[in-house]
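Here we start with a single chain on its own, the form predicted on its own, put down as structure tokens.
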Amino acid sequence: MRLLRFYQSSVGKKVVVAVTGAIMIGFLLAHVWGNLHVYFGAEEINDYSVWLRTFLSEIFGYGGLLWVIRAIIGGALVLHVITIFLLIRQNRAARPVGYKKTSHRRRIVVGSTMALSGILILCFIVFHILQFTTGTIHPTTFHVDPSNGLGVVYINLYEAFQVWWIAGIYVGAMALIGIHIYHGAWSMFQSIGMNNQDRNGTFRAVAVVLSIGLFLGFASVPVLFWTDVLPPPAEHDIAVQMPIDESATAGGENDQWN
């Protein structure tokens, strides 16, 4: 009871806010690193997708693991979400005076800004998800390997990537994600309380590093494969794998997290 009446304090709301942000954060680390396997080529992405799903495998299953990773993720990021719904209905019920009138409108804008961006990136992570990991929608086609009934990562990222828009909507997706963390990390720091004059340059400076970051390590990948930076895959590679059947369930799971 003790931490639901802290919950639905608005201090409570601003602390769930930005541990979701900070377990997502997290996940995105990772999960860029993650994508930067395909710099080394096709063997080493292809590799990196399987060892995800045998990793701990004697303890989780295969691909146990990943699930949990998912459903953590996918937890903080539906309380991510409401919370913040419920947050700014409180903020807005409580019409808050006293405030500079300058200090009020850079809220209102940076507010409107969050909420919009973070509307997009939910929209984004659909079509990610239904893209690249059940392979629902797939503008060109999604290859399946069929020894392991997995889908081909370097394969489908080429593919995928050589079309203008579907590289363009990623950019931009991107761009999106490093605004809100920029925002986001700057809030999360002041919502735990460890904002202060001294070290304000500091967490900005960190906010700053951890967006730019993200956006240049995701974005290069569909960049670097649409100005064929990045070599297409082998012929012989392409020869082994099996386009996933129309008439099938789109059962292949290719992106190595989602």
Given for the second form:
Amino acid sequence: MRLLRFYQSSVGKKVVVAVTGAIMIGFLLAHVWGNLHVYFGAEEINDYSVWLRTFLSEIFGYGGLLWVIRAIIGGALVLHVITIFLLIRQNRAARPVGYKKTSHRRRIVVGSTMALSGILILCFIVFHILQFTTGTIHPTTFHVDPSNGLGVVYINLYEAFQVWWIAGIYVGAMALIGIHIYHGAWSMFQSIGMNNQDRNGTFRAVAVVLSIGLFLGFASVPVLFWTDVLPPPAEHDIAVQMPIDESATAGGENDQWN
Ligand code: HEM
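Form predicted on its own done; form predicted together with protoporphyrin IX containing FE now:
Now the complete complex, all chains and molecules, led by this one.
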């Protein structure tokens, strides 16, 4: 098969890493846009969470489109990680002859930074989904709206980011993601053969804007909650929410995967 032969080549793998990376950057841009609804109040972000499940529900059913998106992002993530692993093995098998010493050393530093930040980001994603989506771990109380079984986003974020080390983990993880995306976006342009001397300045600028923009957009949420710039939820918002209790989590009554 031509597609398989292409994937087996080093260039093919680089293209797959670039395309899956681009899909995940697309997800992050959508996610940061969603998160920024907190600036407009509890109702906005809570409604946004419900909208994610009801958008195009006439076609896909309730939460159906979200599952399609989860499958695409999850598939892209798995393919991205496996392909990078295969690429490293393939590169190790080929002798690094012909590189200038400094360029070779630089590749090792960048490669190690990408590998380490990639592993830490994977750990963050697991922690993050267990905290805010499934409510499996709740270092702070995880509030669920009894009317739809969904986590109540504003109060869950507010309470989590009152805790300095949770806010710290999020800001640290966002810095790693910024660094990973900067190098990733830059090498993506090179992998798909779009780099040339005339355009390199523009591509580097796009990589900088993308990584700093995502970092600021994401990190602003924990920082603004922790510093109390974003207000606590109103009393009446808290009244309609109930904290999920241990037995509900253990008994699988939590409907977070809706
Ligand atoms: C400060 C930064 C972030 C905040 C405050 C945040 C907040 C949230 C919240 C509240 C949810 C649950 C939304 C809902 O159920 O309606 C969520 C889901 C999720 N987030 Fe984040 N997020 C952040 C950064 C990230 C990053 C950087 C990634 C990826 C690297 C990420 C990946 C995900 C994923 C995969 C889900 C699950 C979506 C689903 O399947 O329902 N998040 N996030």
